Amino acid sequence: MIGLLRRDLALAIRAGGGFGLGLAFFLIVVTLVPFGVGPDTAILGRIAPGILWLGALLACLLSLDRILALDWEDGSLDLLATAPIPLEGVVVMKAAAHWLTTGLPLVLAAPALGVLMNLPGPGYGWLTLSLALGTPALSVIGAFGAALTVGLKRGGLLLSLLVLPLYVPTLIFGAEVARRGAEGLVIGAALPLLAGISLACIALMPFAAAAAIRVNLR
């Protein structure tokens, strides 16, 4: 299991779908909003959450497809699919190599982008929180979705449209507590949820993911 962690490590920075991309995309959309809404110091600090929140989102979206295509263009989903590693455990995997190579990057980078929208000083935490634990989610779900659209030709498209609104619960939760925290308000019960989403993912989307990729080898 440690050794599919690694190998989905390596071909995960090597085959472009890497931190780098959902950086590099994740600053973009922080650079553009102030563009787009004016300066207005104020109107940025109060939607800076939402925006950056939606922002990892989407940049956590552009990998998914990389997720199981390459081991399907080079056999190598039919080996995995018959070695003695249970195919649940081969999606956690790759979800955790998702997640550490795209997920945890924007975790870490979240806080220096929220200076750039002017994020207010109780935010940071709160913000680097919800992300810690709802990223998780993201990318569980965004490994089923791979699942689903394996093999397909131009599965991106279809892939997007099949998460986007599987992403809607976790991307609700998670601005709420980092607005929360920004405004200084009680988190309430949307820390909860959002670990509870983010827990009921991870027991519940592997086994989704691995009945989907069974009926797409058949």
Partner chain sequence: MSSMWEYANPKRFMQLSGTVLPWVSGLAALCLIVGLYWGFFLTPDDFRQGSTVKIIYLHVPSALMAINAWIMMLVTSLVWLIRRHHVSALAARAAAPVGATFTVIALATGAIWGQPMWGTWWVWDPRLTSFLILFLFYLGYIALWEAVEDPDTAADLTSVLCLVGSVFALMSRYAVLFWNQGLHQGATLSLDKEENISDVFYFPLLVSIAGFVLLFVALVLLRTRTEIRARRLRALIARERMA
Second form
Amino acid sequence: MIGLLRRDLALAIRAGGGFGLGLAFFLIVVTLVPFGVGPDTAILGRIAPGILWLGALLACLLSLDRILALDWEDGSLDLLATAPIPLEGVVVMKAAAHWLTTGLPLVLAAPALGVLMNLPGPGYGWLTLSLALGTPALSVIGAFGAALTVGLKRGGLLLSLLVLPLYVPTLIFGAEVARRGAEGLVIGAALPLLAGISLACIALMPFAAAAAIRVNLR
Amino acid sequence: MIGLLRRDLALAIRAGGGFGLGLAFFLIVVTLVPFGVGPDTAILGRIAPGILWLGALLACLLSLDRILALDWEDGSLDLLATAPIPLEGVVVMKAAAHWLTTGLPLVLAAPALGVLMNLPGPGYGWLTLSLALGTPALSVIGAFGAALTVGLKRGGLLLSLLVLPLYVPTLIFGAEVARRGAEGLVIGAALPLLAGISLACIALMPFAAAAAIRVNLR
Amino acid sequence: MSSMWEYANPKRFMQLSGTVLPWVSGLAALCLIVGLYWGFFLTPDDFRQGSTVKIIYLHVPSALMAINAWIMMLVTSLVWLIRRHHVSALAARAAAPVGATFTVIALATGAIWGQPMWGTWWVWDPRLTSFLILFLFYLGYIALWEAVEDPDTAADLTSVLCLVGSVFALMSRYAVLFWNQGLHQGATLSLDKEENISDVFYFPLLVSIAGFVLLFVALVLLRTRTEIRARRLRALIARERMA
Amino acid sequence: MLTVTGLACARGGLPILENVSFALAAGDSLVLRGPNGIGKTTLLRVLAGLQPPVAGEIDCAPDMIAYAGHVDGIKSMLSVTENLRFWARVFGMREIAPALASFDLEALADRLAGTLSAGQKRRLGLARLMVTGRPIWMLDEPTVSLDSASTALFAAAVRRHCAGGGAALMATHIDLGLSAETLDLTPYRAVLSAPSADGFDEAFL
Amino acid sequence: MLTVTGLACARGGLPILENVSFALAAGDSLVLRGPNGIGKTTLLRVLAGLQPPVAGEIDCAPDMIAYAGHVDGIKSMLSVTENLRFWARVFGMREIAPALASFDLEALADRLAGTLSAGQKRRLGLARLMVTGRPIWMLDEPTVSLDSASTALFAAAVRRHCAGGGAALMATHIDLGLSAETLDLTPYRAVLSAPSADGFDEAFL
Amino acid sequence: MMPDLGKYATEVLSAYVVSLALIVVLVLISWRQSQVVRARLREVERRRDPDG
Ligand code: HEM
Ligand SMILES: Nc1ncnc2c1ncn2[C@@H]1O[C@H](COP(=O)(O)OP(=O)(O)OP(=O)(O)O)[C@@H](O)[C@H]1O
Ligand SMILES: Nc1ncnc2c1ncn2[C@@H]1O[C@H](COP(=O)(O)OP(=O)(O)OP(=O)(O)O)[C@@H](O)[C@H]1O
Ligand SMILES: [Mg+2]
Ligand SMILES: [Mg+2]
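Next, give the form predicted in complex with its partner chain, keeping in mind that what was shown is the form predicted on its own.
Below, the chain from earlier opens the complete complex, with every other chain and molecule after it.
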């Protein structure tokens, strides 16, 4: 299974800088927001936590279809399904590779982008923490979505459509933690709830995803 | 060439509702924003034109890699390149199909979503107009990006990275028109500039895109 | 014999750059040390900006070179597209990370300067914004080079991207100006302007700019030599495998 | 090793093969034949456990089968060695040298798999079977794009595998030069029973 | 119709074939042979104009060639008829019935192409050639996955095409039962001249 | 020796440190790459042509 993780990381890096690209997309989204919204720093500061969370979410989303689609196309998934490792393990490893190449860099880069968005001072720590807790859930949920849509020739759009509603709770609590942090309020229940969602997703989603893959291979 | 357009439209519709999906993504992004940003209506109204434009842009972006990648994978692009229609024409038709399935529905749906975002009254007409003028440029620029990255197995991310900075002028002028419209200001030069960018892109980009495809097929 | 294109031949280029490189590097180091030392230690504080003027010796040269590096890439890309000299394409590839680094330096020093001057690290000022966009173009350009396997294909695609990108970078510049009138300094270095910055700051700045230019040239020469060698290495290995 | 009795398979909701029975013992190799569209691919996928059978029994531990389909599961951005080593790890094996040698891939070992020609890719796909360490090979048109020398390599590899106590089940249209039994699937084509006149039974059939 | 003189082609920056010369007249069919990786696919792509030659001349109007590569350009979400009709429109033709008939596709005409078996897909890919209306067919391993009956259909289609004044150039490893000339590419493998010792000439070779 | 930077010392110093660090890193990376590629090329050429 570690072999699978290593291969996926190698592929992500070799196939054009897996690490860099998610990050670059995040940077771009954050850059584009002021063009849309206007350069007023007060407003930008207000919406910064939410937009940073949304940007992270979209950066994750955009790379989701790589989780399984390539393996499906070249037949690797058929072969993995008949290999001596459980499909659940395959899903976990693929989600982990996705998180390492997309989620983790976002967590590390978020403070720098916070500067661009005039995030208020106390927000930086909370933003990073909330992303660190929340992005694993995004990757696992995304793996489930990828499993549902694997084999359908429809580009990422259907996948996004399925996955985005599932992202809503994570987004709400994550952005809430970041916003309260930025405004200096008490964080409250949002943080444990966010952590809880992540843990539950990591524990349960792989089974759903593996079941979906089995159905799709049929 | 019309045959190509018709085929692409048929494929978009059959392969999982091309029309619906871009729209649905737009809808979801726009609904997620209040979760991220918080439900304050005054702020939402302020940022509405910008967010709607950004949502449209991202919805376009997400479906870009379908413009050429599928045709590359199954060999159709090789065959189209040896067919008696010029590659430039192929690019135009593919961009047109993309616009019809993604840009046009967004234009039509934008007013409805404006309501969700508390877009101020006078903004609706201008938002629709700016999207109608701007989204064709998004599709053509996207086709160029797709041509650059066709044949690279790297999912949509590299494509986004290349295309998003190219979207900046269109986004700025488009959002500017929408914002000024919403705030009841004079629109001024932004509108003709937006139209000019769209026209220039439509006139010139297909040549660059066709050149990139030729290089990639080599 | 006298054609400048001769140096576009890799062999001639390797010879020439081999002899020139040590001199350029030495001169670059000299100018940088002199310029930055002069600027940092020997200039007075500005009456308005205090000691922060000293940042100008890093900020302005790096900003200038960040733009000029892109222009150089544009020219070499055109040469590659028109005359198909490999050295030209490889020089563009070699220059991109250097330009990107200069862009980062300009952004970082500007941001650090902004904190005391404007009270914020970052504002969406046109000059700053266009620089951020330039940085994005660098990123995309470098990513495309890395992503394409075949070197000639990569050269062609990145050249096309560079051309199209330049046009869009210009358009973005105007769009951004239209969108927001900013806080940033106007051009104070132009020769025909009345209120040029005073000579105390001016001369060390010039030396420092010369240092950055030479540093750029030296780095591009060095990296182009590496790229050429890597190309040959690739060809030789492929050939070994075929045999 | 593998015993199939009364197997029926469906594809796209329609039954296509019925009542297939055969047995494969250690050392056997069996060639599936039949016209295009008879259901060879479907049968192999059912046997490999990728798809449930409609009826009948497959008597075989699922971890004995190494399946190779129409596409090869090759990553074009990894080198030939890396591709093989990955599959070896997944199947808990170590050695990839014999696989490289059997399919004459040593010269290509460091090439990115994406730069191989069609036949070279297929050789790599077949070499993967040798690093699974599993006794039953199930191959769907293994010799597609192979030239005669490579086909001979493949036949030799199958012969060695069977001699070593393995078994092979292959669907193919061409002659492999193996002394294998053949099973023609034509007689097993499913006959659609007339749907029950009053409609609507459990499987809509 | 097609005359090739002294052609050299490269792949991945390396020359692989040199000095290939042949001519194809109306009514001719020529089979390219050679071991895996010799460069058949590359040669066909060069001739079809998808890739520039390194040296040599190709004397042929580019709009005379219909190319069919390793993959078929079939859209799985369109039916067989829709796929064919699309290509017919692109090439300015009308009739698709003869193409369907020649490759025995009538029974499958309304099926989505994605639900065809490997051989059925390939038949559809070959049927596409007939709706291009172009005189020179260039085929890269056309009979992959075809059973013997379909191979015979294909051979008959080629024979009819050549009898009607067309020509065909095919790369294949198996015997098609056509009375075609063959061109073995093995002797044309490019010999790499020793690279200049001090390196760095224009092409880095 | 050290000029008095007044209340902006951190800003000025950090600007210099960041810029010089970036420049040094870039120079080092370029230099290392050049050495690595040069060594590998030399090795391949020797392998190809042992006496030359
Ligand atoms: C992240 C923030 C900043 C960026 C990206 C930035 C970028 C630039 C650029 C692109 C130039 C133009 C070089 C040229 O075209 O000649 C420049 C020049 C200059 N900048 Fe900044 N800048 C930033 C912040 C600042 C700040 C905060 C100050 C001081 C208050 C400042 C002062 C100057 C000065 C004095 C020049 C020289 C103007 C001239 O002579 O043309 N910059 N900067
Ligand atoms: N989704 C589907 N709906 C209906 N029929 C289908 C579907 N998918 C496949 N089929 C049919 O099932 C049959 C069996 O296909 P299969 O791929 O198993 O054939 P095969 O024997 O492998 O043929 P080949 O030699 O061409 O590879 C074919 O007739 C095919 O047309
Ligand atoms: N990017 C590349 N870099 C180096 N060599 C390559 C590259 N792509 C292909 N080749 C080599 O070029 C040669 C020609 O490949 P080509 O696909 O033309 O062979 P082919 O004759 O069609 O073989 P097959 O019968 O297996 O289809 C092969 O040896 C292949 O390994
Ligand atoms: Mg089959
Ligand atoms: Mg081939």
